[in-house]
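Okay, so here's just one chain, in structure tokens, the form predicted on its own.
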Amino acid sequence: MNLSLNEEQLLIKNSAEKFFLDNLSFEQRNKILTSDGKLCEDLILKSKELGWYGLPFDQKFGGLGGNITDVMTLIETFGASLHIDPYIFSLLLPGKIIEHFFDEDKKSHYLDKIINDNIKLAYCFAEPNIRFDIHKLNCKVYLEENKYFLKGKKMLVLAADRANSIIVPAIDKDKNVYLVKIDNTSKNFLSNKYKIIDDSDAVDYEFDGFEFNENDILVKLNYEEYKKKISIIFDYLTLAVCSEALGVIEKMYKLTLEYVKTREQFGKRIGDFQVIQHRMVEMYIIKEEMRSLNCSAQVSFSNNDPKERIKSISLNKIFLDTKAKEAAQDCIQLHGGMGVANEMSIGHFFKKLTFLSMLFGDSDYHYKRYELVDKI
């Protein structure tokens, strides 16, 4: 099987790399992170002109009809460039929710709007005390005097800081799941915005009897159907996270290789020491193993075999949380004290990889998931 990129995918990769080279140097990124958010929005607006927002979606909805490898190729360049656009959470996650859950009319309406950035959505997938099980819903919907109310908490809502509306999944006493669209500027619920380890923003929400209208219900379906669809979506997103991490580890390897070729110790470049050369070879092998696992997972999505897909995705995440994280730690160690200095980009890549390794399940969670898949 030929797993090399085709002409279109190379074009996506090369155009993205050139865009980031021109618009997102390490110094420019630091400037954007310390700004009021306008510089970030300006950068996202520029990137839209390259068609990135339409890439994952069908042409009949105004997208470009890109396949899974097209999308993962783009996301890998995001990782290698430390892109600050929360693309996975501001576009892919709400977009895939719309694709899998909405009827045709709502798909056309909402996909067109998010592709053109006329509406910004964030999906509230995480709750307290559920660990990494995205199937669990403790957030409740209840009806009193023909009025709908929402009670519960959502946490780590990524891209919510730039969202006009949030989509909140909640469950009623009859095990029906509601996807409720809520105005993010409303003052009738509590929210707390904070920075996370990779310098991006997240928001926690608390709904204590929050009233909403029937028109705010985007979808109502039974829990088993919700569970089946959300599993596919989050396997796709987990692969996107692993693809971004692949870009991160590729860049960390290159930065470390460049560093050991120039850094001198005891009158010699440290890259001339055999032990350092062996460690660099081990890193190279790890990143290439990671790439092979990523390609295998992309193929699993085309085979329509849920067990194969689940196993492939879990293997990717296990590898990210173990071998890839160890390789990233080696990169930091070879840089010495400079590896954790804010002025060096290598430390920022490490923070990004650390966050990605915990997102959507750590290695313990995915070991158990892999083990249980044959019992489904």
Given for the second form:
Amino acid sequence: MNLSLNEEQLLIKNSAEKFFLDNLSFEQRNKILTSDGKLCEDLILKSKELGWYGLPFDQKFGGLGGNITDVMTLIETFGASLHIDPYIFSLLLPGKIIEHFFDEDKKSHYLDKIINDNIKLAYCFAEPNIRFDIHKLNCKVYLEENKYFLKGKKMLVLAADRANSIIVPAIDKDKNVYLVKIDNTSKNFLSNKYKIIDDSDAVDYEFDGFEFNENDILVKLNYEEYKKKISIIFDYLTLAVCSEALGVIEKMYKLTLEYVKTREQFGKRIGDFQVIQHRMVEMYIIKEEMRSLNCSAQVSFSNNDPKERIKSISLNKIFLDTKAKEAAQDCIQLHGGMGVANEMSIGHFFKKLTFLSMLFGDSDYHYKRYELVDKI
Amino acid sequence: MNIEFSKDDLEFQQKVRNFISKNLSNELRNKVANGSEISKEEIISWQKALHKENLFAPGWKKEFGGAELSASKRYILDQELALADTPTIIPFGVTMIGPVLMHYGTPKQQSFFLPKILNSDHWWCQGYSEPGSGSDLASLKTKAILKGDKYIINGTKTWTTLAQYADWMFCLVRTSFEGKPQEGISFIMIDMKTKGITVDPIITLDGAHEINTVYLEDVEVPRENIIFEENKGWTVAKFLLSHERTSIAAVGKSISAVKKLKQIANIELNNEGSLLITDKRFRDRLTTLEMDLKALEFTELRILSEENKGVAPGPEASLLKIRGSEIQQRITELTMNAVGYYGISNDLANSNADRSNSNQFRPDYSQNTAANYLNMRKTTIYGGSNEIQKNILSKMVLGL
Ligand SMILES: Cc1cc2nc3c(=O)[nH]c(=O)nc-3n(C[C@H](O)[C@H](O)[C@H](O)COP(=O)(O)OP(=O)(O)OC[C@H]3O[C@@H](n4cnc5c(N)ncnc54)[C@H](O)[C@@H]3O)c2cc1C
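Now the other one: the form predicted together with the partner chain, given that the block above is the form predicted on its own.
Let's see the whole complex now, leading with the same chain.
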């Protein structure tokens, strides 16, 4: 048994931390966010030199063949630095879709493109009226006079604004699922770009009889098969979200601990008050628990028992949306007025955590999911 | 024991309802309902309308132009205004400095300031907190040195709510460095147009400009602007804080917010496609929230009922602040859960962006959900943080 990071993983962690120290201080981050987007792309290109884009994928497709711990270790550092690359959505999600759904030829072609070229894809995972259930599809494909059309809505497509193409999953009347590649610059559908509270961008799409070519169908498969595959992918993605959140909480804990050690009121450090000591200890326990649950989920992935995997992932997400969220609220509280001032970094971590705690299902969704799998 | 309103109370309730339906435009109501920013002009004209019907200063004595309403009528008014989505009254004038002036002000101060507060001609802000003095307010450092018949004031006030609109600021300043820190503090009123005052915005998590830092550099303030006596400002500040603590419970606002949340849960679907309101897990959380709110409402009513008998609220009122603020936060959190993915966009940033090519899946009720959640983090911090309120309760009420 070994639950600590190996040498390679420590190297990933340390080099990432060094990269962020040099390139993404809070001030540098603000500057990048208020610029026109070029600074952001420059930073992403620079980060690719460290091999981050290849890490999650097999060597035979141009990747580095990292295992789950390698990848989650890297993503945790993103959380701790509020990385502005939407890595999970522009690399990991489309990459895993390609890996699980595409035939071998397409796999090599597309993976190579997103890892090594500067081609960006975004996958449309959310629709109105399905809440968090990624298995549901209301977006329709239909054929008329041998032409293909799309009708439906996709929302909260993250990293879509900078994607060359989006991948739209949709279903036909015979319960076949199509993954359709759509040129993001097309004018034949409505799209609306907006800001998310963590300063990232999302796009909503509405296809109202949008015509596409047969060539644009990347994959066609039956719905049951689709559900099975998409479920594994989103378990992996949900773990990535929890790992990023773990980095966020670790950093919030550190910042808050530092704050209560320096801020003085009533002639003492506020950390000298026992209520505050107890709350910091509680926070410390929570972040340790969160890391332990994260380990359990990583282990469940290598075990190949889908039930255990699903349960473990859901426990991680429930923890994030309940206990970790409360800890984050406490961090703001202990900063007093400073906690609500946008010029302090603590609030930006808080917003990131708020976003992550909802993404891919809040605690209600995951309680239910756990229950369904755990039926005796 | 009953909470039945008298015939007179019910007539009053009707009067308030009539007033609201006549004076509140749909546009303004919608803005309040979805948490959009209300402009200074909109607030002032609403307050003026209230004043015209003598509904603006329900707690003020008649001799000062108030309505001197009974506790039950004040309660009714508060509820009706909140439930009808009317703009929140800015408390700094009418509920803070007003009562202070009536209690401690000189006749001259009263006759100059009170009518202007009533008519919303003066916008007030509260200059207590400083960068180094938040919870430990008595340690404040802003200095006022008497020169002739003027004080020369130097220092920094911070977190000052809506100071960017203010004509006047009531301020705590240090006039003596001797004795206990509380004993060297004075309460003074400063004209915001005076030379040497700079107001810098502080942007909060939701992206809004609601609070400020106020720099005071050799600001000259006439000696007669002091309230009560020099070095007796702490007494005045404590008097005012007790007023702030009860009004901060926001029962009416929370009842209104829960009502809205229920409406949302009657439209939104859960993960299985049923109405969210029928989702057991969600429903239980909503009920728990309503339970706590009901307890808060009746705690406030019990305090009001004592007040009706002439017993002023004591430090117990801290419990209203603690639970009231927590409930406000929990409502916004549950609303986030209710609207799901619609709720995590940054609406303030988006409202400035170009929406020409936009498709609106987002229902109106989801506007500003995240902004409200983020904004409400303040409620457990300001007005004396909840930790400080607990210290007060344990010392003053529990005797620990
Ligand atoms: C949105 C907003 C609006 C505001 N508007 C105004 C305004 O208009 N005018 C004005 O004067 N002020 C205003 N304030 C300031 C507010 O009153 C202070 O923020 C508050 O008193 C806390 O002070 P602080 O921010 O310095 O935090 P600190 O006092 O530094 O406290 C930091 C943390 O330590 C805790 N703490 C401190 N002392 C103790 C103790 N003895 N025991 C246990 N815990 C303790 C606090 O509860 C808090 O969690 C506003 C604040 C906010 C957030």
